[in-house]
Each structure stands twice: as C-alpha cells, then as structure tokens.
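The form predicted on its own is given below as one chain in structure tokens.
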Amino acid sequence: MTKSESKRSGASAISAAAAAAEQVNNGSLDAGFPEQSPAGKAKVMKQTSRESLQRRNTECEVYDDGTNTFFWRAHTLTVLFILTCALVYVTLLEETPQDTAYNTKRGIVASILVFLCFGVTQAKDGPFTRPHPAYWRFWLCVSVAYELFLIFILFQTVHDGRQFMKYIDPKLGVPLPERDYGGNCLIYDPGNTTDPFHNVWDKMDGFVPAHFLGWYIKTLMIRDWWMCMIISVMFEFLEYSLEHQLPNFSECWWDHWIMDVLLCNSLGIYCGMKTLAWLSMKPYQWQGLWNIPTYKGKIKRIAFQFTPYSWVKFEWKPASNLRRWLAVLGIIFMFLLAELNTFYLKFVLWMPPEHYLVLLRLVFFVNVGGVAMREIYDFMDDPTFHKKLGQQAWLVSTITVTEFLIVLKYDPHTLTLPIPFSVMQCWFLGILLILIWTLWRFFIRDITLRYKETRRRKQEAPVDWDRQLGNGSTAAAASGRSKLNGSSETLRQRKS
C-alpha cells in the first residue's frame, strides 16, 4: 500500500469512527452494536467533541470508502522492469551512432527520464494527491532536474551560457531586439483615420489571454483577494520603476491601470475567487469508480478525479503575529522576484516571448506553485506539526534565487544602471512605511497595550486590599464588642 493509500484508508478510518460517534450521539445505533451505558455515550460525546474543537475550521470534511484499485498502486516493480528492458534494448541491440553531439544529448535526455522514472515511484508524496499522485512526484523530479540545469547555467561564463542554449533550439543564441510597448499611447488617434482605436488593437496581443489566465492560477494559488490585488499593482510598479533597464517593460499608463489591473488582472482574480468559493462549499465525498451503479455517476467520477481530494481554506492573517507578517511579505517578495525573472531572464538569455521555452517555464510554476504555497501555508498555520519546509516549497525558493543570480552574473550592467530619483524616493517612503508599522504594531502597541495592563492591576491592587482591610477591621470590632460584651456580662453575674 502507498502512502496516498494508507492517507485516504487513514481518512475514511477517521470519517467512519466520527460517523459512528455522531450514531451514537444521536442515539441511532445500528443492530449489531450493544447498546450503551449513559455514562459511555458521555464519554464519547466528550470524546468527538474534543476532536472536533481541534480540526482546523478551515479544513472541509472529507468521505472515502477507501477503495484501492490498480490505478491506485506504486507499480515500482512493473516500471523497474521497464526501465531494465528498455537499457537492454539501447545496450545490446541498438548500434550507437557516431555522432558525439547527439550522443551527448540522448544520454542527458536518458539520464533525465531514469531520475524520473526512480523519483515519480520512490520519492515522498506531497500535500496533493489528484489527479495522482504520481503527478505531483513528477512535478517535484522536474523541479530537481530544472536547478540542476540552473546550476549548471550559472557556472558558465556569459558567452558559453548563451551558446549552449544553441543545443536545445539552433535558433537560439542570437540577441533579440525587444519590443517597445510604449511610444504613441494616444487611445483615440485623430491622424489616422483608417482605424483612429489601431494603438488599442495593437496592445491586443497574446499577453492578454496570458494575464488573466495567469492571475486565475495565481488565485488558486494563493486563496487571498487582498494578497492578489497587492501583487498585482505592486508588480505595475515594478514595471514603472525599471521601464529604463527594460523596454518590455515601458507601456501605456492605460496599458498598465486599465488593461493590466482593472480588466486582465482583477476579472482573472474574481473569476479565481468565485472557483475557490465553490471548492469550499463542495462535498468531498468519494466513492471507488466501480461502486457506482449508473454511467452518469461514473463520468461525474471521473471528471471529479481532477479536482482536489479535500479542501483547505487559506487564512494568512498577517497582522496577527510578528511571524505571520514576515511570511506574508516574503510570499510576496517571492511572488515578485519570479514575475521578474520571466522577463529577465529571457533577456540575458536571448530568448524571444513567444518562444515555446518560456511557455514551458510558466506550466512548470502553474504545476509546483499551488504545491509550494501549500507547504508554506500548513509550515507557517501549524508549526508544531510541520516542523520543517515542504520539500516543493524548498526547491521553489531556491529555482527563483537561482534565476536571479543567472540575470545578475549575465548582465549586471541593465541591473546596475541609475534608478531615476523619483522613484527611489517613492520606494524608500514605501519601505519606510511598512517598517514604522511593523514597529508600531509588533513593538509600540504590545509595550503599550502591556504598560496599560499593568497599570490597570496595580491600580485595582489597592483596592481590593483596602477592602480586604476594612472587612478584617469589621471582624475585629464585631469580636471586640462581643468579648466586651461578655466580659461586662461576667462582672454582673459576679456582683449578682
């Protein structure tokens, strides 16, 4: 049995014993259960109430029947034969060829799909587990192989990096002009009269489509409209304050606030909430495809299969803690540093946008960024449980560090050119902002909400002692007057 196995055979254990506890709860038990001491319903009453306060509210409840089927094993047996007949087959009964480029290249390819092979069957499950897990195992393999190859970029000199991405595509290795998305930012041009709205068709390209899909992901990804629509416009910014390193980056003020943010960008972020809002109402109730008796049910099965096995909500509260707060800024520092290193990175690498391996670049952070904020989200909720980083959320940080000491090796001079001063002074007054309410809000207030606290006790201290006082005054006259009294009364019965 695999992991995924044993999680979904642990998870139907769980709903089975709460369904059996709700049962008796309800006092519905079935025939073959001996019925219960009043005492024992209370016990598990306070049992399953226990549990239930520490399930995380965000978490939805999840029903499996815990069927294991043949799409559901490891296979690491059938693939490891496989694997050996097809090394056979290129050993014994191919004839090598003697070109040594394209040897060099099939064994690299080779090496790649063996490391694969052994890492979609052997390496640790994720937080993921539909469509397969197997998937997201690929995805993690993939991750490996992409740094692996970063590493190796980054410790060419420029020209050999440049020349060598000839071996993946011939074409490449030669410099690009890019294109210049700014210059007549007139919307309505009452020169040209053929067609005055033809700078708003020409801005009309493939980026549009590619934004809003994009910010969907990136919603699914992230589960927050807030954090969404701050990286959104802070990524506009980017684009304002490094327009003079980038071409590409020097657009339209429309371009930017109108097509980017307000129609691109927010219809793709509302469009991802109004997903996440149906993936937290929906029932996660699973059932084995061949224990469903109508077709119907077994296409809804199926369609169901790639949708996510249980749902958790994010709540990043940042706010809430010191801890929190560093995270969250981190997320979105991160966030940034990746957009651009799209850019960037195709840059110094003499990549055209419309080339087939920046699409591939983009599938791959669509495929293992919903994984990586997973894993920071459960490390960050639930440190006592999550004691180290996720393993996908680990090689994300470290593929996008990479990517931005290959731009900084490969042309520090666009990096280092002089940031106009403007926009360093609206920086620096950001930046200034958010570290006085850091300190405000993590340092100050705390100081002065527990100086406030303080003072409060000590002043309520005195009164309470007063009072403690004045009731022991009480007693002692009240005893005083009754020893008099009693002394007076023995001095009668004596002079009686």
Second form
Number of protein chains: 2
Amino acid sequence: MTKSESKRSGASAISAAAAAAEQVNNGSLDAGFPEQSPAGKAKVMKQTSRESLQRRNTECEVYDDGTNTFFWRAHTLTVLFILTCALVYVTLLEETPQDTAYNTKRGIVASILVFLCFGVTQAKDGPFTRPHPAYWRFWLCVSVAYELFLIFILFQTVHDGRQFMKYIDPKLGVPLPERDYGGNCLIYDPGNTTDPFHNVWDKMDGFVPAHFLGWYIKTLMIRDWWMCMIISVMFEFLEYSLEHQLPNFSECWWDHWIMDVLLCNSLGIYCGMKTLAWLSMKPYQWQGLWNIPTYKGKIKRIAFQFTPYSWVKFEWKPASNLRRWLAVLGIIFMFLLAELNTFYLKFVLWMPPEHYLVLLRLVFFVNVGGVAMREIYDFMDDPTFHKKLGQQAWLVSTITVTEFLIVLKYDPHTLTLPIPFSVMQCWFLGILLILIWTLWRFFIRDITLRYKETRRRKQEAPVDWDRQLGNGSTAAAASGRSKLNGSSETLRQRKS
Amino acid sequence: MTKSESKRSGASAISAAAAAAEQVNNGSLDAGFPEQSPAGKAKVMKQTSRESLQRRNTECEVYDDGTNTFFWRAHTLTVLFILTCALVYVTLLEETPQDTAYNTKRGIVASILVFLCFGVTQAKDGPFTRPHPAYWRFWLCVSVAYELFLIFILFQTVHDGRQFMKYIDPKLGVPLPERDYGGNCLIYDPGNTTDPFHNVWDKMDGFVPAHFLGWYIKTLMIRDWWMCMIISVMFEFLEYSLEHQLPNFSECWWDHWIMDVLLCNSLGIYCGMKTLAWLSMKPYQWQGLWNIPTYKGKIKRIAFQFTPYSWVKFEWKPASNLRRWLAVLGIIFMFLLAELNTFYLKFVLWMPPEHYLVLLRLVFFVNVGGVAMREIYDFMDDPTFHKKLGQQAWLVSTITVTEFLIVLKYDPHTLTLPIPFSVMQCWFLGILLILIWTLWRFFIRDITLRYKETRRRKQEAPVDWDRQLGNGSTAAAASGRSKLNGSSETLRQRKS
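Go ahead and give the structure of the form predicted in complex with another copy of the chain, now that the form predicted on its own is out.
Expanding to the full complex; the earlier chain stays at the top.
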C-alpha cells in the first residue's frame, strides 16, 4: 500500500517537473536568464526537468485509483498471532522426540520458517509490487537463507561439505559417475542407413526448451537485445574455453552455434523482445476489483495482477560514459559467472544434473535476478551518488561470489588445469580489444574532440571577436565548452 | 539520508496541514459549508488538519539543514567489497582445520556475521536515526538472530537444550547450586550488637544501582509516569505471588516496598521524567558539522548526535477508547512477562545470574525495547488501520512469547506448582476490578451519557422546534450526536 502511494506521488512529481520543464522551454530559456530571478534556482529547475523528462521516456505512466483491499493490507498482527499459535501447539502439545539429530534438523527448519514469517511481513519492499509485494519479500528472505547456507558450506572441509548435503537429501554426497561426452559430430552420418540424422535428433532433448525458456526470461531481465546477444555468444565461447575442465561443456560445433545460439537462444530473445515491446506499450491502469463493472473486466484485472505494476525500459547506454561502460562490463561478467556457477557448483558438490535442488536454484535465480537487474539499473541511472545499491542486487552479487569461492575451494585442481594455448590467445586478444576501445572511447576521443573544437574556434575567432566586443571575453570561454556540454548554451550563444 | 528527508517532508506536510486548518477555522467553518465548494473535500481537509494538529502537540518541530556527510552515506558497495575480500582471504588463503565441530561453529558464526553485514547496510530503517540508522539496523538484525536461536532451543529436548549452551560457553550446562534466600527480616536486629542494621546493609548490593538504572531506562522507553509506577508496583506483586516457584523472588517486606519501589524505582522514574521533560523542551536543530563556525558548537553538535533526532511525547490515553485500553493492558502484560522471563529463563537454562549472557540479554532489551515501544505507540496512534506494526515491535513480541514458551517447555513442573490460595484470591479480585471498570467505562457509561443526552434534548426540544422549523428535521438528528462527537457541530448548531 505504501508502495503504490509512493509510486503515485513519484508520478505526480514527475508530471509536475515536466510541466515546469515546459514552462522553462516556452518562457525564459530563449530570452536568457532574466536578472530578477536568481539564475542558480533556474538552473536547478532546468536540470531537474531534463532528468525527469529523460526518466519519463523510459518509465511508463501509471494510473491507480488507490483501492487497497483486504488482500493488500499488511497482516502483521495476523501473522504474529498464527505464528504464536503454531509455536504453542508444536512445543507444548507435541511430544519432543529423543532423537538429537532429528531435533537439530527440525530446529533449523523451524528457525528458517520463523525467519520467513518475519521477512515476508516485515522486510523492506523492493522495486516490484505485482502480483504482491509479499511475493518479492519472500524471495528476498530466501536469498538471505541461501547465502547463509552457502557461507556455512564454504567454511567446511571439502569432505564435510559434500557429506553435509546428505542432511538435505540422503541420496547426495556420493561421487558422480564419469560420463562420456565425446561423440560423433557428423550431421549426416552415412554409416547409419536407417536414420542418417540420428546425431541431430540425439541432441533434441530437454535442453532445447530449457535454452529457449531460459533466454526468454533472461531477456525480460536484461531488457536489451544487444546485451542478451553478447551474453549468449560469450557463453558459447566460455564453453569452448572450459571444455578441458568440465567435459559436459564439449559439444559439436553445430550444437554450439546453430542449435544453441541461432535457434534456441535467438528465438527466446526474439520472443522476449516482443513481450517487452507489449509491456512497454500496454496501459498501466489499476482499478480496484470491485470498481470494475463487467465480469470480463474483473477476469482481465485478475490476470493483469500478474503483469508488472509499471514499466521501465532499460537503456543501458554503455558508451555514454566510463562509469556506465564499466558497470555494463561488470554486469555481463557477473551474469556469465552466475551461469558458470550452475555447472561448476553441481560438479564440486556432487549434485546429479537432474536433482531437484539444481532446478530450485534456477527457479530462485529467475525470481531474484529480475529484481536485482532492476535495482542495478536504478542505481546506475540515479544521478546522485547517495543512493544505496538495492538489497536484492547486493545479495545476488554476494551469492554469486560465494558460489564461485565454494567452487574454487572445493576443487582447485579442476579450476587450475592448464588452459590450452589457443584459448589463451583468443582471450588475450579479446581483452586487449576491449581495453583499446575503452581507451579510445573515453580518453583519446575526448582529447581529439577537444582539439578539433579548439581549432574550429581559432578559425572562427577573428569574426566572433569583432561582433562580441560588447559582451566581453567570457562569452568565448563559454562557447569553448558548448559542443561537449550540450544544446542550451550553444543556442544562447548563437542567438546573441 | 532518506530518513531525514522523509522526516523533513513529514514536518512540512504537518505545517501545510496546520496552515490549512487555520484557514478552515478562520474562514468557512463558522459560516457553514458554502455550496460552491464540495462539502466532502472540505470535510476531509478538516479531519486531516485536526489529526495533524493533535500530532503536532506530541511531536516536536525539527530544523535540519540536510547536510549529509560521508559518515551518513549508505556504504553498500564498500561493505560488499570488504566482505568479498574477507571471504576470499578466509576461504582461500587460510588452511581449513580438519575439526568438524570447530568448522561447524565457525561456519555458523560466519553466517551470522554475513547476515549482520547485510542487515546493517540493507535492512529497513526504524523510527530512530541517532546516533546512526545503522546502529538501529544492527540491533534489528541481532533481534532476528536471537529469535532464531530461541526457536532452535525451543525445538530441542530439555537435556539437549541445556547441553547446547556448552557450545557457547563450556562452563554452562551445569545444574545451578541451591541457594538459601530465606533470611532475617528485622530492620533493627538487637541480637547483633556491633551493627544492628546489618540486614539493611546486606541488601545494599549491586542490585540497588541496577534497579535505579533499569527504571531510568524503562521510563525513557515508556515515557509515562503512571504506566511506569503501575508496572513497578505490579512487578513487586508478581514477586510476592511467584516466590513459591522461584526462591530468589522472596524478599523482606521493606526490601520490596521501601528499597525497591520507593527508593530505587521511584528515583529512577523521577530522573527519567526529568530527562523526558528536557528532551521534549530542547530545540531540535541539526546543522552539518562543517557548517558550525565555533569549536564549542562542533563539540556540542557531536554530543547531540547521541540525543534523538526529534521527540514524540507519548500520550497513551488508555481511557479514551476500548482499543487503546486493551492495547495498554497488553503492553503492561508483555512488559511484565519480559521481566519475568529474565529470571525464569536463567533458571531453566541453568545460567548463573552473574553470567555475561544474562547481562547481554538486558543490554539487548534496552536497545530494542525503546524502538519497539515507539513503534507500538505509532501503531496505536495511527488513525488508519492499514499501517503495519513496526518490525522491532513484532520481533520483541515474538521473542517474549518464545522465551516464555521455552520456560514453559523446559520446566513445566515449577510453573505449575500450586499457587497459594490467598494469592489466587488477590489476583481474582484484581482481574475482576479491571473487568468491572472496563465494562463501566466503555459500555455502561456510554449508555448513561446517551440517556442523559436524550432526556436533555427532550426538555429543550419544544423551544428548538419552534426556532428551527425552516432548517428541517435533520438538524435535530445532528444535535443528538453533538455531545459525543465533539465541538464543531455543536458550534454550528448553536450559531444557527
């Protein structure tokens, strides 16, 4: 409820700022800053409005009639009461078994459940409110619990850590069987007369829809075609580079590029982009369910409860400045690291790929990844440096790092297997190219632009000096920065 | 930073509402609601202003220049970086010992530390901001950790739970020695010729300053003279009633009433009330440290960092309506329960009274109790029902209940010792009196008032009817509720 209110007040603030911006544009800007109004104040107003206008382009407008039904209220007292009753029942009316191991396990599970009770009703809300803020608070608490579990595992010896998994599922803690991933890579196998394409059909397993669905969701998280494609291609490169460590990374060339990148991933990204386009165009009008007259409208409203409350288009703009560029590189790095962790973690903790914990971890990442990505975007997009990095983004970063550290601690041998020389060369070249581009884009290009600007100014100077003698010498200095700083000052210069 | 901003916006909203209220009072109220402005809107304005004016009486005005130095910023990225470095160091550069028990302990401690890192930077802020919001976030996280620990203890068998304390301190888990609390209660003991007052001096131990300090802090929490005195006296009654269960509750009559209630507690409450008066009168002006010119001013500013950001006088008003009455009874009940838990918990968990954990628990309650009390007051004072019960209040309630359940589970024998008949009679009488008063105050008194009002109206009616024939019959109905509802409607009635 507080969430929706803050959203609405935010929206009204934006529209007020936008109105102010129009006023500035129609009024005093062309005429220069009049002396009677303090220039500093006007400048602040101008800047605010520019930011809010920019923000308005990426953020959709929301209409909300502010209805908050029973469903929406914070049930803090209800949860407290039910929790108390449950504790009274379990501890006083049930007989405590004499089995210490069982009680310990039960105590830990109960602690986690109480933590979830607290968190789901009381934790800080994130950026998402649909279908219910409690849903996202739940996943936040799960993140905390998962991170604490990872920290615990990290502090055990390798043997103890693997055996600890037995407490979760007694079938775990057993070494994985060696698998043969080498195979025939012929698309058309003339040796097999009954079905020469049998190699292709063999690869058509559950991973095809998994790849598609995965990339559909990742596109909804990242909300940018280019970044998705780069991550998708980069991951195949990583698979090539690391197939000497994990045998299940070794695939046929056509499996890498045609089936994974071209078919599954691209189709997923394409469908994701279509959904994004729909989400950014659809109207965001929230009416209370009882205020909707028709039956069809009510059904539609219930269905729309599972769509976002409002929509923000992500414009990562990595090339706009050095900070954003480094941030985008960092995001891509962490994303790829999290994807690699999926494979390495099950390898070092002896988890069979089809185990339900592996699937649960993916479901977890799907739910927290979207929130984290939005929080990172908000953090980057915020012009002030005071803002906090969002809680879910903070946790997802810590979880990714902790998972990587577990892999590093549990199997340093696999991770330090010598990398083939050709792979090293490729990576070295890639990193070099990125470095050169960074240097050129954010350091050399600026110097070149500045030099060109100075030369142009020198050529124009004799003419300008004649005209502007009355205005004094400060005008020329202002004009020197005009190209770099933007439009308004140039306009003023030209008009004068 | 966000906190201070919200505070300031809150203050400006209050002053705006107050200004609106003055407008209403000077303008349209006496003249009735003019037809050209919609009456609904005006009513809403009136109500808001009345609430905010009431709120203004209990809340002080705050001036803040909005300076936020480095000290105030959210160091989310810094903490993330330091945490990552620490994890890398501990897990990769340190050798993991082969001792499973030691590693388990270390893993749990590390999990708690990581949880604190997360919570201190990211948890939801409470009502307090001084000396630093992170301080109160820290205690929130400690509450969560303590509650989870209690839940774990609650799910163990009695033997395992007591032995579990050995993991925290190897000296624990040993039965407490029987102590003889019976003694000579003569104030003047003629048998002892060298020092006939030796019984009095014997009682002058560390508990005297402890009682004084405890009640000083409790007064700052509760901020109400009457409630403090009631709880102080009630606790002595509880000691009398429960001395058959816990022998250390048995004290001499003059120790109960003169030394505890009259001297230590009353003096503590008196000093607390003086401090409260000072806090509610002192100006709340917050300037950035670098904006203060003098050296003395800077020192004063640093010292004032440890005083509250703003001040809210608590006006519990238990008799104003049934909801507040029940809430105040509930608060007193929970307060006394938490105090009893201090004694019972160390009894059932075999903790010596001088153990540092007992002291730590009290330090913990001092820190979280103040926040919880403020949150409960805000929750009660809020006219809408949408508001959440504050997170710390929620946790303190859960902790108190869980502690009580542990006591109940670990030693049902002591708690069900038959209560002496005289004690039963006293409690029965007390509860009966409270019930009767409740019935009279919130049910019978209302009916009596309503009856008197009806009779008065009937007597006045013939005169009124003659005058008000033009206004129609609705005026009489409105006058019927005038005494109960308050002032403005009566005013209108009289004027017309």
